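Have a look below at one chain only, the form predicted on its own, in structure tokens format.
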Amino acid sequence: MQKEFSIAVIGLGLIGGSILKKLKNTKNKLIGVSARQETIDKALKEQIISEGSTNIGIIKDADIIFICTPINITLDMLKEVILIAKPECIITDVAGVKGFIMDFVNKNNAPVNFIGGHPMAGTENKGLDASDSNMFEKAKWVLTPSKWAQNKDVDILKQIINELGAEVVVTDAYEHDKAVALISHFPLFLSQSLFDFVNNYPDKETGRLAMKLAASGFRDMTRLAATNPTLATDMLFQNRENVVLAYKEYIEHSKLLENELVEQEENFIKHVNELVDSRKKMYSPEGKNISY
């Protein structure tokens, strides 16, 4: 990155902490904001920020601001940031749902230099201790520029995101919300449903035996059920229409597989082989999406 920036990160959890840890060795000035002083102290001790405060006023001279708070307070935090940040500052976020945020920005009476963002990376864990400098390596990072955003600022943010190791995908906010419902929010709901179904199986004896025997398959299928409850409910509530639609479409699609399983054995075998081939081609050995 040629130019040095003053970069502020609000929210030093899994995503915010990972951003700072990756940028730690750059020449950019890194500023951290957290609701908890002990988190600021830890970030300063680990030298992932040069300045930090529980007072959001510290961001007033920042060139770029990442809002990394929970989804349910992102909009309120953005409203505060708009009042404090300098007009030319590039403001972005990492919320997993974009439509309602972009609606607010685009309908704002005054220009807001906002570029919506969503890194397609993370784990079920939370907090600064769970953050990782390699979190975004070869991950997709969605950008949804507002009507106020200038191309030069989108390019600057792209440079920062590339520095984080991610690949930028620019798209419409509502298309984003439909897409992530399919590959993020609905899988979360499905994982929760599966765990709850087995854990509370009506036949108690069979349910207890199933939970006792559960190994890697059940563990991997239900990993998302352990997602930070605040993050999980925020995503599902904010994108519930798309999640419910995906669920209904999934039920209809699964009936086709069910029919093949019961009545069309040869078709089912062929279908499964095709699924296996496509799934293997989609991800690298490191688990990164490489086919699209």
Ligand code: NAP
Second form
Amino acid sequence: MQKEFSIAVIGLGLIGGSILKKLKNTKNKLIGVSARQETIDKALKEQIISEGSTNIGIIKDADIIFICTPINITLDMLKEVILIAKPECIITDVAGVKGFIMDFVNKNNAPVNFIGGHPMAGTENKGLDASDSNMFEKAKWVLTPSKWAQNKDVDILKQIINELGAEVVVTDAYEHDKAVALISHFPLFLSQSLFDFVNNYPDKETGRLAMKLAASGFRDMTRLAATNPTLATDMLFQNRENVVLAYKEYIEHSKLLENELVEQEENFIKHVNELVDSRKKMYSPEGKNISY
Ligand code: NAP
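Taking the form predicted on its own as the starting point, write out the structure of the form predicted in complex with the named molecule.
What follows is the entire complex, opening with the chain shown before.
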């Protein structure tokens, strides 16, 4: 990257911390804002920021601001940021649901230089200690530019996201919300309900034995059930309609497989072979999505 920017990250948790850890060795000036002074002190000690505060006023001269707070306070944070940031500052976020945020920005009476963002990477953990400089390596990073956003700013943000190791996908916020319901939010709900189903199985004896015998298959299927509860509930509430729709469509679709399993063995075998083939082609040995 040619130019040095002053980049502020608000919310030094899993995602904010990972952004800063990756940008640490660039020429950009890095500023951090977090809820607790303890987090700021840790970030200063790790030298992933050169300035930090629990007071948001510190972002006033930033060229680029990443809002990385929990989803349910992103909008309030954005409203505060708009009042403080310089007019030409590029404001972005990382929230996993985009429609309600883009609605606010696009319906605002005055211009907001905002480009919505969502990195398609993460873990079930939270906080700065769980952050990782390689978090976004070869990940997709969705951008949903607002009606106010200028192409030159989208290009600048793309450059930084590329530096973080990710590949930008520009899309509509509502299309994003429908798509992530399918591959992120509904799987989270499925994982939660599967874990809850077995953990509270009505036949207590069988349920206890099942939990005792559970190994890697059940662990992998229920990894998402252990997602940071604030993040999990924020995502499901904010994208509830799309999650419920995906759930209903999924039930219908799985009836097809159930029917094949019970009554059409040959079709079931063919179907399973096809899906195994597609699933194997979808991810690289390192676990990266290589399907498109
Ligand atoms: P996280 O680890 O819990 O981090 C959230 C951070 O926000 C915390 O460090 C917290 O500060 C800070 N914070 C809370 N309230 C604040 C306030 N009023 N002012 C300033 N900072 C505040 O959560 P996360 O997983 O990084 O999620 C953050 C965002 O990333 C969410 O919008 C989420 O949708 C998005 N995202 C998450 C993932 C994922 O897998 N986790 C993936 C993609 C996108 P303290 O630590 O100082 O208390």
